[in-house]
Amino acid sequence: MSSINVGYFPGCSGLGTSMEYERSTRAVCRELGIGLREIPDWNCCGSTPAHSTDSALSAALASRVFAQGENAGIGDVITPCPSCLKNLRVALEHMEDPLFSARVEALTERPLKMQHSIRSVLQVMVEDVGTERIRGRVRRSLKGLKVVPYYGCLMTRPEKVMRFDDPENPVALDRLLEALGAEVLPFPLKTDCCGGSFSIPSRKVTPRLAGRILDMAGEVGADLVVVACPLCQMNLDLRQGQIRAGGIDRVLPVPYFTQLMARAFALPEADAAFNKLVEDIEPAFACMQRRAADIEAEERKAAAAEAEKARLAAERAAKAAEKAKDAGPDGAGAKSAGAKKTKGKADAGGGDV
């Protein structure tokens, strides 16, 4: 039985460009006991293009999503996409203004009646499930895998809207990846922009910004870059050919964190859906396995050295105990008596002289 039950908003990209995110998210949530109730007949949340055109129209799209949830008795919703998360949450906050809410209701003709909340899948996993429970589900440790977590612009910002983790130096994804056994490397660009939607109005901007992130990831020694955003994943994974053409020669796989969770939980390959990535992740896993074998060999060597050290210490303790036994009350008394007798003879001899 699921221990957590929430509404679920997949977002438009989950049915297309980020199918691997959607598939692995559902699989991992099942494994962790998170029951997902998909909002029936949901629609686009009105992300970037809509709200830049008309904030009320964008909020109306978001409002309909929540209204559809209300029809199914759903008030608390989670989504894997940070962009959807931001737009849905901003719409809820704007609709607290009666005048703005009236404009939206005039468009939807469906006033919201329930209290609603919207959080990210990552936030629920870290705050509600917890890293210890996640660690307990690991069947195939990611020991030996060197990763950098990339949060992007929206997972924790704007701070007043998202209210999750540290806006400039978030660590939630770091801790989750460590729970899977991976080595998380320090990454100063974890919240820098990847170029977002600039690929449409300015094609040169995105490869330059995304390339900077990949280059730094390679510089610190990462095997791959772990993401939680469909747009970030597309810019960092799909555009690596453009990035290399621009002079940054880095080839790094860019999986979603839920895909790595699926592997660590030993779920079927179809659930992890690594075959949907543009850059092949298998070389990174091969490197991980070699490194893990070296780590385990060193651990066995260290354990053997500790065992030998403990054996020698036990031997020394046993010898010390035996020596103490020999020098116990009887032995000490005998030696003392002998010493006194010898001393007495010497004194007597001295008197005769």
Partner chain sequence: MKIGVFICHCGSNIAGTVDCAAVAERASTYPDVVYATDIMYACAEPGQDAIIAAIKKHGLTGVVVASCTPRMHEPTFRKAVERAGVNRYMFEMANIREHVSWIGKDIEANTNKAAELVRMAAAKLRLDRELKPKSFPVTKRLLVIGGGVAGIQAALDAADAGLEVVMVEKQPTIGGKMAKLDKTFPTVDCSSCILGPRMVDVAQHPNITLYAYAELEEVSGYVGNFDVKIRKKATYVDWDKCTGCGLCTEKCPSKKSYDRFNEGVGPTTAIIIPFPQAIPKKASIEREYCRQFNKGKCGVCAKVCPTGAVNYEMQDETVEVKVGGIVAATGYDLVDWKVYSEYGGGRYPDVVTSLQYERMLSASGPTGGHVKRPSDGTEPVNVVFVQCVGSRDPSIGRPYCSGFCCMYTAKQAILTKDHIPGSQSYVFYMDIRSPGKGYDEFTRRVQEEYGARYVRGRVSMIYPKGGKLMVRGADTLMGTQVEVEADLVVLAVGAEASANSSALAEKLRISYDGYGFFMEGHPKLKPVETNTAGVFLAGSCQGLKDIPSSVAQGSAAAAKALGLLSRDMLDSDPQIASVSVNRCVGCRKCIEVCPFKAIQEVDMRGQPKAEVIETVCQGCGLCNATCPQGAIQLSHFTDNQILAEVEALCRF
The other form holds:
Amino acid sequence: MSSINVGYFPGCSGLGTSMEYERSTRAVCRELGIGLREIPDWNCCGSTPAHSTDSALSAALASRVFAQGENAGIGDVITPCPSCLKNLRVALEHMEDPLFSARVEALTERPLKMQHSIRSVLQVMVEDVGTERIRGRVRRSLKGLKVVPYYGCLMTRPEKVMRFDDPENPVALDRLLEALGAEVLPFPLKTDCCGGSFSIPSRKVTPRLAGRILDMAGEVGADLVVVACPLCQMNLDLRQGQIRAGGIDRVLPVPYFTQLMARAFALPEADAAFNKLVEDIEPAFACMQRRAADIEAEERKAAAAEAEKARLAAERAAKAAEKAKDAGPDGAGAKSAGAKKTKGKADAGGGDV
Amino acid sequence: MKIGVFICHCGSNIAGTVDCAAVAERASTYPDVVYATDIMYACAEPGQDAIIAAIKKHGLTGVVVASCTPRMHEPTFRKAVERAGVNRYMFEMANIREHVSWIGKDIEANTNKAAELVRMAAAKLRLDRELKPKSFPVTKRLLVIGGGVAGIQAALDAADAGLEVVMVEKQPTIGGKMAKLDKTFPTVDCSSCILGPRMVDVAQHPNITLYAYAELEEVSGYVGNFDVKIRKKATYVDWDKCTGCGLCTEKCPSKKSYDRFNEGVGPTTAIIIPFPQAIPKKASIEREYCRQFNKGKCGVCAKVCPTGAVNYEMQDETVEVKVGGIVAATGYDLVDWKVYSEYGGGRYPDVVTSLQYERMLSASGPTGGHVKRPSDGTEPVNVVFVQCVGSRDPSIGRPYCSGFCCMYTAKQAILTKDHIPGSQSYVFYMDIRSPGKGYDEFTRRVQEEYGARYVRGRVSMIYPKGGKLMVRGADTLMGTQVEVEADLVVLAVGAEASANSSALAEKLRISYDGYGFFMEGHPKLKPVETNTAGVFLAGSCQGLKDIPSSVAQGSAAAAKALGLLSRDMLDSDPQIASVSVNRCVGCRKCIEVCPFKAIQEVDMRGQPKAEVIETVCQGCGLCNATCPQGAIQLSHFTDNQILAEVEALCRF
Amino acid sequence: MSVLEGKELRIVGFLCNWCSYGGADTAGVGRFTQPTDLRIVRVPCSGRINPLFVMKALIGGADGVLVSGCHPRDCHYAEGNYYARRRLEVLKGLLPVLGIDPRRFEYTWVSASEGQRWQHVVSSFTAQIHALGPAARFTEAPEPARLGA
Amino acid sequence: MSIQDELKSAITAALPDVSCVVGWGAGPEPLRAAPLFIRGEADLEGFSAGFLSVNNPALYLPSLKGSKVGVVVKGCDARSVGQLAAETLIKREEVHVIGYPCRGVIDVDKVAAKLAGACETGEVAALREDGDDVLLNTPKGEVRLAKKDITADKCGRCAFPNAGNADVFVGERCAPVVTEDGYADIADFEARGLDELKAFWEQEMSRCIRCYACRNACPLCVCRDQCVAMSREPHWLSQGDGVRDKLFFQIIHAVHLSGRCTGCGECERACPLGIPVLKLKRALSRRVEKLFGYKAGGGDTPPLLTFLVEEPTIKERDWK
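Could the form predicted together with the partner chain be given as well, to go with the form predicted on its own?
To see the whole picture, the full complex is given below, headed by that same chain.
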């Protein structure tokens, strides 16, 4: 597969609250041959306040981002943040309306000339790179790690804008984590709301909603909750104190999927940047290693049992062949075939032990 | 020619926005018009009498009535002019109601347009010719497609009246959806107890031939004389020998087959008799689950069958039947609710459909009438019913109301309480729709006597938590979010036209709407007829309806079919194509395009000529538009007649 | 007297009896307001419509011609609309070469239940014809041309 | 052996099995050949095929239906034979097709234009071919004209110079002038704009004398005496001399030929007033080819006599 070259929009949180997402995304992309060309002098996408105040001003912010990209010859852009993605995508689609586009251009004075597209890093990972190629890169499997993926509200919705995966029951991140070796548990609240930016007007809402997600993750037996959105990550990770104060007693690390990829690819610790998480992830990894050892022991036992079964079957076959040989000339062929089979199986069993 | 023109007021329907007297005055100046007047209600008895009187008084030889659409009253007026001795085809209508007075309020424009439409009609009438229908014999046999309650009713009524009936059912048993129901609303009668005897009647009726596990393959011909091909699907059991003893179904080792009749509630065997009251009570093999077919060895059923009826070599078989009329009663199917990922999309075993729940409630069902959670077999306490799953939802292309879900949900809530006295039902609804005799009282009873809690609002999400199902939704009356911890969730899944209904419609040459429901001839006045003569509709295939309405429509369809087939001879529509032999050059283009193979080549003194087979021609006029020299003309819609209408409008 | 001078343009419709004429009826029953320009010629099937009827109207002074039949797969006569679709689609190639604006002719499918669609079709086609204005009529050349010119 | 001799022997070989062979012989003037019906070897005398073989002999085939006939064809004539057979207007097995490589035919109107002022084409006493030129004996002396300047327009866009469906083909097949007819002439014509084209047809149709020569020369106009132009049942046209009736007749001809016209150009060639009536037919042929990939004359079912349930090339207006 040829390497991918795309424009890159880190988003504001990538420079602040989600530095670990930013760092691990860049590292993982480098490892997978995705060339990221950061849009020069990009600006805020408008976040939640802009579009809830004025759609044209909000689109103007997005339009300037794409115009800056055009200066560097960038048309196709990816971003790790689903919220940025939604704002940029909505602006692009709304600007297909010539009247609206004229309003935006009057503000920016920079009409867009190129074809633009904007997608999420996750979408590029599963659609362009593919889980098979990711599986091939894994050097430290996450075998034994029990995870639940948490997509949040925006990764797949609104359906008509995002056009990615099943809006209510997405599985893209599930498949990616499986490729890393992790055990992905069924998680019914994978698209439930974490509280979003409600923490600003009302402090009570977010811990309640985020707490429900953590509680369910704990209940299904997850070691950690994997996220793809800076705001979700913050609500789930940073607020665990508030959540515990509300009576839900769960302690779960909340890493970005790119951090787990960095670990599975055995990239330097600084790239995985687990030290930026509020809840410590190391106990989860320790648990993973214990479980992996158990699983491997279990697998060895099963393989040995299989080999023993094969050996017995071969013995029986050999005996039968012996009898057949006594009975007539046709028995000879059967015997040699049976003998060969026995040998192969025995070798395989021995190697395992 | 002497033309009389009658401009109908239709009360104020037309006269409100059209100056009818002015139109009549303008019409009196048109060529050949000798008499023109306006009239209050042309279709009413005084109106018809006035037309007849005018014909006699003025010696009219043709009549134009400007009133409503000809699709409504053309037959009425044709009969009226015929009573006055004028050939029924010497009559034209101008549609000044649906196409003029009802679509705009500009009196000047409407009056002018009405006058022009009358001019067109009169111009066409001048070229009308007297047409006389020919008569042809009728096959006195009725085909009923579908053996649900509507089809059963139609078949029994027709057969009781002495008509031969052929019934085709695609499942191995008749009974349809009603046979799967435990009880019926609002009387909570046992469904199979009231349907069962009717099913037996079908089996035993001397006038009814039943082809179960069969499908309609092909229909050709025309009203009174349809040729029908029926494909009997291979059951791998010779039904002449099968006694329905059921030994094979006990011994069959493939015990994990999907149970179609029981909607997959519990498994069944590969050779089955769908349910104890099945008609015909015969076994059939579901090939996809049978070991004999999948693994090439088994043969248990053949070994145990006391009559040697099992035959793995059986092939599909085609039978050909001649019938005079057809009743389509193909019913409905449930919407594929698995598109709703927020309800689990099928991932949660304790989320079941309403029809699966019926099978759980039914004493003859796989659970013996004990309501159990499919996941662990325990008895549920909290049961949540979610209404409008796949109804009234434009986002999945099902914006219509399925009509019966409110009522069966109420019934199921009552039955839940009867089965499990300690249970509590919750019903999430959008609106309660319960028009019908005793229906609204029923929905009150379920709340007031049975304590079901009705929550007005949609369910946004169902998710499992600790062995229970969390049902999250809105209570729009309280203005709050609610979350109910449920043991079992029953989705009131909406209904849609049955699978392949559009393909069947195309075979029958009837129309269907955007959802696949068959189109009736007129939404008010022809609810069981179609626009294809001789084809009638019964039950939910025409639009969703509950049992009493389906039964009523079944009887109505039978009455219509009987009316048609009680005659020995039928009149053919004389509005068909005919060939001017002199002008035909034998190029065969008409023969090539005719959809009905109604044109044949004949030899006339060594020259090839086209000839229309009058009973086969349906009068579409495709041949007329195809013939370069216009040697084949569609009577009553000839080139000259259409040109006259165009020229009445476009005279530079 | 034909169309209302200055108010209406001459628009001729050819509608099949089973679907589109019924759809126009349904629009009327629903009281869906429509422009008054259109005059409808009822034919049994869109397959009955010889493209030359359309040309006859256009050459005869129609400002617009609209044909409507049953939706594909839904023809009362099974196949008529399929033939109509090909013939009318081909006919569109003749108009520009004659000097007739091809936008003066459209064909579409409207079922008997689609009253609203019919209203939309009539309204938008009438608006389209009004935007084009009255069609210039074919008239005798001002002076007879010389032989062989 | 020359092509002429080869053709003659092919005709001779065919004669025992056919009632006649249609070809070309001497016409009323040296510039014009005429159809020749060869019934015996004696008739072969006057036969010639080449630059003057303008007429389309396929014209006569439908009226000769019922017995086996032979026909000598250019590439374009062969397309007409193919189309007639595809529409079962003739039986292909009743026609013995003799083909030869055609390198273009004369357009007498172009000669007239070249001679303008000097003499009329009828005054030309003799025509002699000399390589790529022709030499004309005129009252004002010998005139040399390049063939390419007086060849029919249709030959300049000929994709089928060799009768593809011939039973016997004589001579070396020659390369087609073009591989694909791009209909550039129609595109150019349309580019004149609607107003100018309307005026154009008003002008041209004012000149039309309604002689029906265009129709009579068309090999696919098989209605003959039953043509709607003259009938009362149906009565599509008045018998008047108005521009609209005359234009409408041309529209009828074009619409009746849509999906059938092979572009042989006989209608336009036969017009005594030189009205470019082929343009209407070619406009429709272009559309048929674009929509259905159909070139008339190839032997397939004409596209307007069939249909597909899903038409991949028809983009219907969605009325949104």
